[in-house]
Every structure is written in structure tokens, then in C-alpha cells.
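Next up is one chain by itself, shown in C-alpha cells, the form predicted alone.
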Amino acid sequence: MRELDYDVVIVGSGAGGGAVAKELAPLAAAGKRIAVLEWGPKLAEDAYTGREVEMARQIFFDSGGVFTRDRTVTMAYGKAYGGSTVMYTGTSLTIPGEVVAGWDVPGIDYGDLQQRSAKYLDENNAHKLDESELNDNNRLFRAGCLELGYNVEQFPINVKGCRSSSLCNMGCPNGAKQGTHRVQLPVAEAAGVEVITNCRVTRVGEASCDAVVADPGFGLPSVWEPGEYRIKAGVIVVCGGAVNSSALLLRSGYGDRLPALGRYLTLHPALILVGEHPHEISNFRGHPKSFYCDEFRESERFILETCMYFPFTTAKNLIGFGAEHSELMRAFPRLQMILVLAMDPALASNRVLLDGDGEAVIDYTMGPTVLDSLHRSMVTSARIFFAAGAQRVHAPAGVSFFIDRKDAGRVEEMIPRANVVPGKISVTSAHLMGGCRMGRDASDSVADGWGRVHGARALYVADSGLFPQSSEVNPYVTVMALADRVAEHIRDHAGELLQS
């Protein structure tokens, strides 16, 4: 096993690694010596092809596919230089204030969290689209919501350069998606932060990491040589992602003084609905995410949105074989898609748990409410769908497999809550929350307000992780925004934490 000494580093480059390291990219320049290790690989500019599988191999985990344990629901999340800021749509949202004031965590404060996200919202170049820009379905949710008189909103978006190629999800082609590949790592590594890639953490201890190099078989070679590696640093910051930082700190023993480390995980379980149009729409060309309803967040526990997946990610989401689904899918350019999120709870019993071998397991239930959300979700998308002039609809609970336009009016009657049954609607996640939750001590949760583990000197989280109930929106410029303030402890605390 090799040895290395760096003052810090920072396990995971996605939305909370990539901000610490860009953070902390001034200690660099004055001389400490940074690392940011990161399990997936870099890939070359001419490697982001497009192609879906392909490219679902290379940068997400278990291609996209992870399961829970009882297989009721898929989850996506990215491994590689960038994170899950790879694929992710660039959707940045500002937390809501009243979701803040309901995590309740001492010194974190709405107010600092609003400046620290409009700092990113502006570093990443999060705009609105131009009307011009927006395409059919797009457009199609907008008119059926406001039809309906639901609340309706535009995304900040953050690209710069976009050429409409709707890949968001496999990793731009175009370089227009401003990831922590784009904006944050190529800075800190400016001033002198190393970034190792192909490199996983297996094991974080008070003042060093062991890690181990190996070659996928893809994408650029890793600085270091492959093999086996211990780090001795003065600060060590997990940004693995609500599971991995879960499991890695799990793994290292520290569930024996943290009894909440891996619970109170959230999914935002999703669902993607399908409306069929009797023509032709833009809906794989242009961004594939625009609008947002929110109209029903605080009453019904689920919020709409725009989306447009490709065609095996949509093949899977629908119910059924046969003819039906091959007509459907024969349809694909006249398909409008919503994605839907439901809120779900922070409960002690939804958590990470490790297997035999150390890997990470998701033991998560959909409780009655939340399958009450998903049911209310499909109602009114397919209402939308009709509003919008949709000839008919799959929702996935659906009486039949096609609702048709006549049935528009007993959309209540045609998509029964009884059909809303876990293991038989095809429910995904790529908002995945907590497990290293935020709090006042070690008897509920895993870090303080500024990510610091509970009786650690010099352990911190800064991901999802620590999010101690859902966001209840699209979590990215949250992440930033408290990795932006671990950062600054980190720094405020310099001379203590990294003595020579």
C-alpha cells in the first residue's frame, strides 16, 4: 500500500466536492496540498457521444439502474469527474424558506442559504430559456397547466452555448451544461487541486482515507498509478452523495456513535408520464426541462415537471408488454412526457444499510402517503396531457394501458389509488437525500450546521447527505450552497485544522 500525505481531501467531485475544492482552491495556491478523489472516470470531450446505453455504462452507477432492496424503485446517480452534475438536467432551484425553517438546524439560516445559491445560480450561468428556445413539450405543459389555472414557472437553466441537443441526461455533447466539470473543478485545479479520478475510498478514518486506483476500461487514465492507497490528511470532506457518503462512513465504523448515520433517507420518488399527441412534436430536440408546477407541493406532496427521456429509459417506465407498449413507443415523436416528484417523509427506517461484502444497500418503503402523492400526481398529469390536446394517455396505474380522450373526464375513475401499488408502477429516483442529516447532536444526526461530523475534529459532509428532510425541490444549488459553507469553516479554521 502506498502512502501520501495532502492536507485535505475531499472524497466525490460533483455539486458538494466540486464546491469545496473550488473553495478551498485559494489554500491551495498559498500552498497546501489538495486532493479531490473521485470513484468514476474523466472522459474525454469526444467521448460524451450521446448514445444511451453507452454512455449510461460509463457515467452513472449500475448504469442508471441501482434498486432498492425490494426492487420497488430504480435510482440514478453519477460516478464520474463532475458527479451526478454530469447528467443532471442543470434545473437550479433555490430551497423554498418554510422547507428550511422545517429542518430546523441550528445555524443554518434561510437568509445565508438564499446569498450562498445566488452566488452559484451566477457562477453556473443559470438563466431562462429564451421563448424561442422552448420546444413542444415544453410549451404543451405550459398551455394544458395554465388551461387548468395551476401554477406554472420557468427553470433557470444552467447552460451557456446550448445547440438543443436534449442529451442533458447522458452528459452534454455540446460542453454547454455548466457541471462541476465545467465551472468549479477546472479552477481549483488551476490554483493547484489535484483531482484523482478512478479512484474509490473505501475507508475514512479521523485524519487519513485508504483508496484504491483501478482502470475501468474507459474515459482518460487516472493520475495516479492503479493499486491500493492511504492518505493521511489534516481535513478530510465526503461528498459522495446521500448513499456512497452513507456507506463509506458506515463502513469506517462511525454507525456505532451515530445511530442516525444512514437513515432518514428521501428519494423524491418519481414517476415519468406519457401523453400521445395526433401530431408530430419538438420533444427530443431543444432542453428537455423548462417548466415546474408547484401548485400542489404544499397540498398534495408532489410537484410536476418537464422532461423528455430517451428511448429505453422511457421503454421501462411504462407498464406493460406487447402490442400496446410497441404502439406507444412507435409513437415516440408524438409523445409529451411529465416527470413527477412526490415529498416524501424523513423516516428513521428509510436508510442505507451495507451487505456482506460493504457495499451499499437502500432499505426504503413507499409509506400510504407518498403512494397517495404518486396516485394525485398521475390524476392531474393526465388532466394536463388532456388540457394540452393529448389524443390519449399511459399512467402507469391506469384502468387500461391507453386512457383515450373521451375518458377525459373520468380520469378519477379511470386511474384508481388501489392500482397504486408498489412493485407495480415503475417508480424512479434521481434525488437522493440524506443519511449524514444535519442537527443538534449525535443522538439524531450525523453533522452541525456547517457539516462537521458529530465528535470529529476534522470530518466534515458536504453532499445531499445532509439534507435532514427532502428539499422538496430539485436539490443541486442546495448542495452548493452548504458545501459553500463547509468551505468557509474549513478556511475560518485553517490554522488549527491543517498544522504543518
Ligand SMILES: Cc1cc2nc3c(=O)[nH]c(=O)nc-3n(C[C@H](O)[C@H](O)[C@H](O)COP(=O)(O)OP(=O)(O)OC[C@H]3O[C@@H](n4cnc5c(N)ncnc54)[C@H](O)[C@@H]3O)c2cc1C
Contents of the next structure:
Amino acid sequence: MRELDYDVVIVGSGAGGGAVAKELAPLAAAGKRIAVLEWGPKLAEDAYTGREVEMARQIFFDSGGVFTRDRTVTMAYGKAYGGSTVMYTGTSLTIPGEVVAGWDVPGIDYGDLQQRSAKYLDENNAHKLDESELNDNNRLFRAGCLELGYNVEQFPINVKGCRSSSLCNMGCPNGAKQGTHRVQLPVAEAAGVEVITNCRVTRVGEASCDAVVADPGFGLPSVWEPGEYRIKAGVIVVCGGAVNSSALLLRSGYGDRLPALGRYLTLHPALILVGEHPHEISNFRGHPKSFYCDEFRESERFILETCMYFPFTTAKNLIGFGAEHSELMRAFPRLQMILVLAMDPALASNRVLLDGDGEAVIDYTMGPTVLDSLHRSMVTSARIFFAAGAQRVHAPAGVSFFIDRKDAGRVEEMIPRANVVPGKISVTSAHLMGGCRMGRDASDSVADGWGRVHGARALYVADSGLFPQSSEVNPYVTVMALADRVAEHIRDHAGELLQS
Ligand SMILES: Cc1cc2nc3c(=O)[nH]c(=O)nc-3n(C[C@H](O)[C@H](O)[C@H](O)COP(=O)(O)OP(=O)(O)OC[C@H]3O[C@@H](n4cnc5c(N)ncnc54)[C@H](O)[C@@H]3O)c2cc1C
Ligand code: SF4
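Requested next: the structure of the form predicted together with the named molecule (the form predicted alone having been shown above).
Whole complex next, starting from this chain.
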């Protein structure tokens, strides 16, 4: 095993890790040794081919289809230089004030997070697309919502030089999406922060960690030789994402004194719904996600967003098979798509744990309130599709595969609540939050409001794992805002934390 010395080790290079790396860049420029250890590869620019199956295999864990233990939900999260910011869609929202108030974490208030969020919205070039850049899929969603009198808002998107290829979730082939791989990590590296890819951290302690470098067979080579490493570090910042940060700390033995570790995981359980128009619409050209409807966030606990997925992902999410399924897939150029996000409560029983090999297992159950939200969201989406002009709608819990336009007034009875059963509908998640939640003390949380692990001197978490409850909006901006706080705390205490 090779032994190395650093002042700061950051585990993971996604929204949290990338923000910490950049914010600690002044320390690197002043001579401190800082390393980002990233499990995933760095791909060359021309390796982003947009080919769905190939890209899914290279930049996601389990090709974007990690199952929960009972196999009722699949989860997508990234494994790459830049983490999930490589394949996120780039919708850039600030967390609502009432959600932050509900978190009730000492030291964290809306004003602080809002200010830090504004910094990242600016840094990552978040802005609303011009009307001329919106495709039919997005315009129809807005039209349907307005027709029904629902509130509809436009997303700020963090792109620069977007060429409308609609491939965001496979990694942008045009270098347009402004994830940490394009913004924060290059700045950190220019200041002297080292980023080591293909490097999985297997254990963390308070003054050292163990890691293994292995060549995945694609992507650029790691700057470290394949092999095992022990790295001494003054400060360790865990930013592996909600599932992997929890798993890493559990594997490292922190579960014994932190009973909340791995728990209170929330997923924003999601449905992909489609409506079929009588004529072709522009759907797989143009940025996929421009509008959202939060009319029902507080009352029925879901939000609706525009989306457009690729044929494989779409097919997987349409419940049914055989001739009807083929018929709908053949209508792909005529499909309008809506993504549902349900607001799931943070429950101690929903958690990350380890299997016998020390690998993460996600034990997650969709309770009745989540199923109610998913049901209401299907009914509401069907109404929006019809209001936008769809000739028929596919509802995963419908009494028939298609609901025809002539039945548009009967969607309530065509989509019975009793049909919304886990395992019978295709539920996904790309917004994993919690597991290392912030809070007052170790009785029901893992870290304090600065991300410092309770009882630890120099071990921090700075990623989506910190969320005490879900963000109720797309989370990446909030992840960066929280990571910004963690980095500030480390900078402010560098004198005592980094004595070398
Ligand atoms: C397809 C998709 C679309 C999304 N779209 C949006 C969107 O439009 N807007 C939005 O706000 N959010 C979106 N999200 C969610 C957003 O990307 C995440 O909330 C955010 O990136 C989480 O940041 P993080 O730092 O916690 O984890 P990540 O960004 O996932 O980064 C974690 C990194 O740590 C690495 N890692 C894990 N364990 C280890 C280890 N043991 N050793 C070394 N490295 C490790 C992983 O390989 C990964 O690269 C999307 C996510 C996905 C998957
Ligand atoms: S739509 Fe824009 S940001 Fe998305 S993949 Fe295409 S060029 Fe990149």
C-alpha cells in the first residue's frame, strides 16, 4: 500500500465536492496540498457521444438504474469527474424559505442559503432561455397549464452556448452545460488542487483514508497508478452523494455512535408520463426542461416539470408491453412528456445500509402519502396533456393502456387510486437527499450546520447527504450552497485544522 500526505482530502467531485474544491483553491494557491479523490472517470470531450446505453454505462452507477432493496424504485446518480452535474439537466432553483425553516438546523437560515445560491446561479451561468429556444414539448406544457389556470414558471438553466441537442442527461456533447466539471473543478485545478479520478475511497477516519485506483477501461487515465493507497490528511470532506457518503461512513464504523447515519433518505419519487399528439412536435430537439408547475406542491405534495427522455428510458417507464407498448413507442416524435416529483417525508426507516460485502443497499418504502401524491399527479398530468391538445394519454395506473380524448372528462375514474401500487408503476429518482443529515446533535443527525460530523474534529460532509428533509425543488443549487458553508468553515479554521 502506498502512503501519501495531504492537508485536505475531498471525496467526490460532484455538486458538493466541486464547490468545496473551488472554495478551498486559495489554500492550495497558498501551498496547502489538496486532493479530490473521485471514483468515476474523466472522459475526453469527444467521448460524449450521446449514445444512450454507452453513456449510461460510463458515467452512472449501474447505468442509472440502481434498485431499492424491494425493487420498486430505480435511482440514477453519477460516477464521473463532476459527479451528477455531468448528466443533470441544469435546472437551477433556490430552495423555498419555508422549506429551510422546516429543516430547523441551528445556524442555517434562508437568507444565508439564498445569498450563497445566488453566487452559484451566477457562477454557473443560470438564466432563462429565450422564447425562440423553447421547443414544442415545453410550449405545450405551458399552454396546458395556462389553459387550466395552473401556475407555471420558467426554469433558469445553467448552459453556455447550448446547441439544443437535448442530450443533457447523457452528458452534454457540446460542452454547454455548466456543471462542476466545466466551472469549479478547472478553477480548483488551476490553483493547484489535484483531482485523482478512477479512485474509490473505501474507508475514512479523522486523519487518514484508504483508496483504490482501478482503470475502468474507458476515459482518461488517472494521475495515480492503479493500486492501493493510504492518505494522511488534516481535514477530510466527504462528498460522495447521499447514498455513497452514508455507505462510506457506515463502512468506516461511524454508525455505532451516529444512529441517524444512513437514515432519513428522501428521493423525490418520480414518474415519467406521456401524452400523444395527432401531429409531430419538436420534443427531442431543444433543451428538454424549461417549465415547472408548483401549483400542487403544498396541497398535494408534487411538482410537475417538462422533460424528454431517450427511447430506452422512455420505454422502460411506460407500464405495459406488447402491441400497445410498441404503438406508443412508434409515436415517439409525437409524444409530450411530463416528469412528476413527489415530495416524500424524511423517515428514519428509509435508509442506506450495507450488505455483507460492505456495499450500499437502499431500503426505501413509498408510504401512502407518496402514493396519494403520485396518483394525484397522474390525474393532473392527464388533464394538462388533454388541455394541450393530446389525442390520448398513457397513465401508468390507468384502467386501460390509453385514455382517449373522448374520456378526457373522466380521468378521475380512468385512473383509480387503488391501481397506484408499488411495483406496478415505474418509479425513478434522480434527487437523492439525506443519510448524513444536519441537526442539533448525534441523537437524530450526523453533522452540524457547518457539515462537521458530530464529535469529529476535522471530518466533514458537504453534499446532498446533509439535507435534513427534501428540498422540495431541484436540489443541486442548494447542495452547492451548503458545500460553500462547509468550505468557509474550513477556510476560517485552517489555522487550527491544518497545522503542518
Ligand atoms: C439525470 C439527473 C438529472 C438531474 N437534474 C437536475 C437538475 O436539473 N437540477 C438539479 O437541481 N438537480 C438535478 N439532479 C440532481 C443533482 O445532480 C444532485 O442533487 C447533485 O449533483 C448532488 O450532488 P452531490 O455532491 O451530493 O453528489 P454527486 O453530484 O452525485 O457527486 C458525488 C460524486 O462522488 C463520487 N463518489 C461517491 N463515492 C465515492 C467514493 N467512495 N470515493 C470516491 N468518489 C466517490 C461519485 O462518483 C460522484 O462523482 C439531477 C441528477 C441526475 C442523476
Ligand atoms: S440541450 Fe444544450 S446543454 Fe443539453 S446536451 Fe444539448 S447542447 Fe448540451
